[in-house]
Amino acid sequence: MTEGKVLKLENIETGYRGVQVLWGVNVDVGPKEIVAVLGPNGAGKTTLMKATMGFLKVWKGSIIFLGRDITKIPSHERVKLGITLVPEGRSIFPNMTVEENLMMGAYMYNIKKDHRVIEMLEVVYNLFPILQERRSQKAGTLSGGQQQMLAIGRALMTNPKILLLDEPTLGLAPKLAGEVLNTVAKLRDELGLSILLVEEKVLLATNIADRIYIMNQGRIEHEFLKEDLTKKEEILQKYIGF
């Protein structure tokens, strides 16, 4: 392991029914970090994060979490040690309101009589208003962007250690893309999370990355840091049309 990293991910080979999507990738997430994996359509990010989340067998290659090797430990296993996955798509329960949407997220827990449930809702709460303003409405309800908060506040209540988030502006009008990816921020600042993130929005997302990966037919193209801005700028221009 690197030292001082919250998840490692070393020469990850994976994919579909024999079909190979990721070719010996590497990502590093260290503490109080956000990584944005960037990259066009079938570039392998989805794909990416579902191995990192124990969905798909990685093939070869490992996956270490806190200095810890999870890569055949079972995905129920890896929330309890602290990682959760916000998916594309957001995937809430439309029928259940806002607040039992949010207690789904702590199916770990004896809602009734764990204090970190209170400690975690109060948490979530602060960080989304609106989610307390409509606690009891229908999840179904609520917009694109407070749907996704809500996403965000459900995962949020697994109290993870590293957060993973695909798409999480996808569909999203470019202000509340702005708004929900600025609060991914305030996960890094306020809440120490590290963040694994997978974004379409280039631009918004190199914005408050820490560190930032290209990802290219199942590849890692390029990796460069938020300061280097020259590289930034040329492999931008490079692939701005993603």
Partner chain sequence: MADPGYLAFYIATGLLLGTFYGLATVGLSFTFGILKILNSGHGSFIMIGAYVSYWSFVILGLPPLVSALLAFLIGFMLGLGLYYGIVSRILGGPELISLVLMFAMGILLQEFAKFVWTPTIRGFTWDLGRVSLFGYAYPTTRIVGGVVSAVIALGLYIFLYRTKVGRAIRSVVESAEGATLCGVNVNRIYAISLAIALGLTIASGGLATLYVSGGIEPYMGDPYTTRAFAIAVLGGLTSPFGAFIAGLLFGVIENLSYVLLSLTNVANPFSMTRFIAFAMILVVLLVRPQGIMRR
Second form
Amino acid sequence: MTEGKVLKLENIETGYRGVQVLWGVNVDVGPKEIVAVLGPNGAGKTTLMKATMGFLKVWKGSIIFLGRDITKIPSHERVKLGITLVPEGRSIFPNMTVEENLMMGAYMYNIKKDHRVIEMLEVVYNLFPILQERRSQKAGTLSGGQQQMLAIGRALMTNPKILLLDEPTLGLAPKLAGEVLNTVAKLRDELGLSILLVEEKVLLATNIADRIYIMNQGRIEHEFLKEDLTKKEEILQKYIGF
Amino acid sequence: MSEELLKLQEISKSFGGIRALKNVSLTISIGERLAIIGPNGAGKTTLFNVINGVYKPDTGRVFFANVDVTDLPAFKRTRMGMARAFQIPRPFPTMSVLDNVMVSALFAGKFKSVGEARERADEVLELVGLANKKHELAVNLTSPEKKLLELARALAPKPKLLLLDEIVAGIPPAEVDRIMLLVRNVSEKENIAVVALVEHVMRVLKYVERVIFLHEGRVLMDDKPEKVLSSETVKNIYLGRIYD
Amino acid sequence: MADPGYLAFYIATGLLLGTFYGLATVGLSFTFGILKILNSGHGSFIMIGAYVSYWSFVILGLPPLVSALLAFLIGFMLGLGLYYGIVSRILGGPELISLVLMFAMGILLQEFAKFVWTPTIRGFTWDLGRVSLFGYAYPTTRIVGGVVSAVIALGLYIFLYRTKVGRAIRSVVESAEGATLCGVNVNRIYAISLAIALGLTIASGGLATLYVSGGIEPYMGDPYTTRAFAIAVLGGLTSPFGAFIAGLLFGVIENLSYVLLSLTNVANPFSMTRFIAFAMILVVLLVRPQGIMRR
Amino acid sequence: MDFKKYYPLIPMFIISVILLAVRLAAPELSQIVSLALFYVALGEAFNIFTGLTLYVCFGYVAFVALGMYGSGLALKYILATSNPPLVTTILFSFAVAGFFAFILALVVGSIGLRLRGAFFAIATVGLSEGLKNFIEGTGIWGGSSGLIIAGDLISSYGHETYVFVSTELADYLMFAVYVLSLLVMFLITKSRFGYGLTALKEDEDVANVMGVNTVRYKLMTFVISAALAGMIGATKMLKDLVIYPPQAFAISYTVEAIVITMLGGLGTVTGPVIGGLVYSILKYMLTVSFPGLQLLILAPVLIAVCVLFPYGIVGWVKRRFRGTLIDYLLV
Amino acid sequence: MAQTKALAITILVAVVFAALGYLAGQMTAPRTGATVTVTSYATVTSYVTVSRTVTPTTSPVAVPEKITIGLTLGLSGAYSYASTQGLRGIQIAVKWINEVYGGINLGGKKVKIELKYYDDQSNKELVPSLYEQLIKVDKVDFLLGPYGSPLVFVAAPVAEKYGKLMINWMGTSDVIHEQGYKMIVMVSTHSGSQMKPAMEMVKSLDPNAKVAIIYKEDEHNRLLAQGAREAAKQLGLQVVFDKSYPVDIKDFTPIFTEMATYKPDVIVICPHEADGILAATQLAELNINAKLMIMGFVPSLASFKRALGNLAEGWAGTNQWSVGASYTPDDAKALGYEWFGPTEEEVLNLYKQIAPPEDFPSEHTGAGAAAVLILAKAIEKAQSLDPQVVRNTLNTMKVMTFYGPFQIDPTTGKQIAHKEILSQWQQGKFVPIWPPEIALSKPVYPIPTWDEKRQGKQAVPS
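Switching from the form predicted on its own: structure of the form predicted together with the partner chain?
The complete assembly is shown below, putting the previous chain first.
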């Protein structure tokens, strides 16, 4: 199991201002794999994402990315290594145009000379044609779903090896939520990305995930492997906590 | 159970072209306990914000205890006996737990002196089970504790109407029962009407008498819990989403 | 007084003065917009710029427009040092602390200037002649200075909208988290922003000598601080271009209100122009708290 | 049973008694004490508004200046028309000073306090400058020629009283204003009003939902703070017996008030007392020891304090000794 | 609750009563003894116990080791340039008395002077406490006033309280000496009279001249302008423009442009240092010409000449004193004054020893030096260190220094003898041109235009 993992979180403990939130969390993501972390509000999912990204100092444990310990590397350096996050609040740049937002994703490349930038932009526009349509519109004027697409698109522009998605369906109508998650599946299938996904819409997530962790009160309580994913009732039960 | 406490008449509210609430009308009686359910984005929180005065509705009126409160600011409604627990707890971070509850008792309730308010705060903290943490700073509480604090703050002024926004989300199952039981007891004892917003209806089902199903800003159903849950429409829209 | 050239002269000189005001305020807005630091020692940096301009003129014979570049570089280095040495350590603290810090910084610069260059009032004459329009003589230096200020503002615009670092700065303003997720080193962007802001402020101090060519002394900066604050407010506080436009407006208001007040025979029209300008800002804030530029 | 609540008054009482004792026992230090008292009172009055609401008024000096003008005008008027006992004259001048500042605060507050946070702060930037230029521009209240009442006082009460008012009475009155602002601040923090303000400071929206009339509370604090500033101005007028607009509206007063509260600890009752004492004594000592260089030394010291104690001296002590008796006694 | 409130009230009442009690004691004491007047202050001085009623005699006094003089100046802040120049003057005078003159002759012994000064940061806040420090801790014998009228007002109560004599050298406001202070004596011309000689000169040069007055909106320059205005009216000169500019001025364009439309023959500007130089450079920049341009003391400054170069030609300045405009022992003899102090040559030599080479003395230097010299002369004459005795001696003193004549109004301490001197930049030198008794050259009128001066033309007297 250890070999060939893209991301491995070992025994992570962390929290805010002296209050511990995560208690020894172990999560790993393999190549071309979608791993979903499910759990109720306040379970510590977002904290986990922040710790992985380096926004939060890890008190104990280590983060291994492609065999390299990145626990002490600053966030922007992690991005350069190939990890990026689509955060809960999306953090897009509302007063910049759609294309400027995407180009910010390619910040670490030489935009004019590097052919990869053009390629990645094409990939993103193919995935989300609506973004191409609105390329010169200010990002703040997009609808919620479109902003989510833009946030994912911008993350893709950093050419990541693994994508962290924090509640990409939050605040989206059910139909749209489904569409977004289908796109996430496409990222795996077509681009070969590894994805760590945090979700509250349990059954939507089970549709695309390869593996599922159930998290509660800062601990991983269950892990469902690929073969278990058919037992939706059981997952739901564990999730709701009846 | 017959006297009406809160009445919403044809409430509509839009945000930048999106209509969050569409002609919502409903009545809540004194001492009644009900749950408002609906998927994310159904307009539940907006409805709460209209009830307690954070938003002003575009059209429609709000009556509380037979007074038209549509144009009253939030703090005045609170003083009339509305109390609200926020979905994402917003305690005053660098005040102690006790002080947090005291503020509520002092300003929303009839406890005008600091001493009385402290007594009331102690009482409520005992009730919700936070008495041992009362000198902690609110920011240092865990998420479930913050929820309890939110509840304690809502209960402190002895309200007539308790608005609970996702009070059990993120709370361990064992605790859910304790909290809901507590809410029911207080409600029965002090004749407080309770409106709970919930996404996972199953958890609170046995503690409410009535369920309103909200979908895309409209009231789709308003009935006994069992009836609402057995309804095909609700299943399709709400549970169906989960079972997508 | 019905002479149209008279009124035109007031508007034109107001605009020219406004370009300087604008440039002197851009740095203030920049610091506040990006680092949320209110530079209460702003005027002292302008004063340093004026000295840079003076000494370059006296020792090296450089005209103020050329030495503005030198001033910018000095400000840039000062900004980098200030950020890594002090400012980065207080970013997480209470907001007012930065105000106290920059105030102390301002005093330090003043006393430094007094200590090194003595309180003697310095001055020099840099004369390129005058351009005569409608019977009024416009000093050429001011026209050139106005053009240079506008060019610098335009340069800043191009920098912010057309270069990589500029985009990074804008992205940090909108969402520091988002910028980090794009691989931007936010800390470094803060440092660069402070450096640019102080660079621009000190450069504008160099251009200030086009007006105060004869009044350079360690305490000359103080009046600029309050004025820059007022202009920044008018421009929406966080927007550098808003600040520049507001500077133009402020220059014109000062000059035009003088004309109007001098007609009405109010006791001291020139002092009243200050009152009018500040009163106007209060009104603007009440009507449009977000400043004149934002939607 | 609630006596405990007032224990924190003990350290404050001790500090005040020491100040008074020094003033009485060592006449050669009387003007230093008076300087310290001015800064302490100014910091405390400023703290009542800014410390309790976290709103900053950049034009705060306008209230001090209006207090000076109010009391100066009252003295000028009363000394020109009649010759009442000194106590009446001074009480009258205080009342007018407080009233002037009160009215200005009411007007500015009821319009300006609708703005949130930073916007209020910057809206008040022009307040003092605008007022100063208005007085100079229109020439009212003596305009730039200033308002000078030393002569009126001498001709009405004689030379002895003039000296006494300026070098003794003004200092004791400043002490009284300092004690008053200290008590006001303390009583506010321990009252229902204070709880409402703390809530407002922490989260204005939630406080409003909880029944705190935030707009009125902000205004009330603002007006109280301004009226105290007006009284400080009145005392200052009795001390200086002269007022010129540039000195009265010196922006450095506002900044010094901020420095003092930040130095001591924003929002704490004792903070401005400690901050004011430290600031004035430091400033004075440096002035006496290094004439001409004191600011060159003071500025780096301030910078160092900013970096080392961002929450002020009292704030730092309270954090360091959280939960102990020291934390409890220092409020 | 009742208990707690009671406690709070008790504390409040206790504190207030403590204060009030002391106050009451203080208040009643001096008022009952009001008839005693100033005599009681004599006890403050430890050196001598000469009663006020005793006329000063040359009877032997307890001669101290040294005499200390104290003051504060704005070495930093807005007054720093003027204060630095003033301090240099004070130091020159002290040095001259100690080294050239040998010390103050007190009962046959030569006593040296020691100087003690602090920096008040051009701000009134520290002034009272620093003066108290000087009097009570440093135990100085005599005081010089701080620089600037606003600060003199604030220092006055302390000096009056301790009965210390304070020589005011640069608090020129006329109002200071109208308040009823007893221990404050002025050595310089008051603001209100400073512009009078200038207007007299204009009248003699061109009786029909149109005069424009522009002044800074502060107490000093407002008085200056007022004096000019009144003198013009008396002399029948036509004032066509009379407006003020704000203290924070950085651009004169609006007011100069309006003034130019009135086409004045004589421009009179009442400024302080920085804005004065600024006004001159901007007049040049805007090419506004007049037949004569007069300013307050600013043209006499080294920095004025440096900033304007040849453009300074023809500028006239009215000064308390300037280099080249010194009085001499001969003048003293002619005008019936007793001469005391160094000659201009000595002053310039001493100045060179303490100031950077590019600077030369200004009127502040002169005033500072004069204050020390007058004080020293008065002590010597009184043969006493009792402030009251020295104060009385000053009443009858008629002394001339290089700075000019000294004579005061006995009750108010106002200066009545000293006069402003007008000088003009002529051929690279700042030459006295008015009043005629001290003039070394004739006024140039009209002066060359800006364009002529840019081409190198100088103001040459006919």
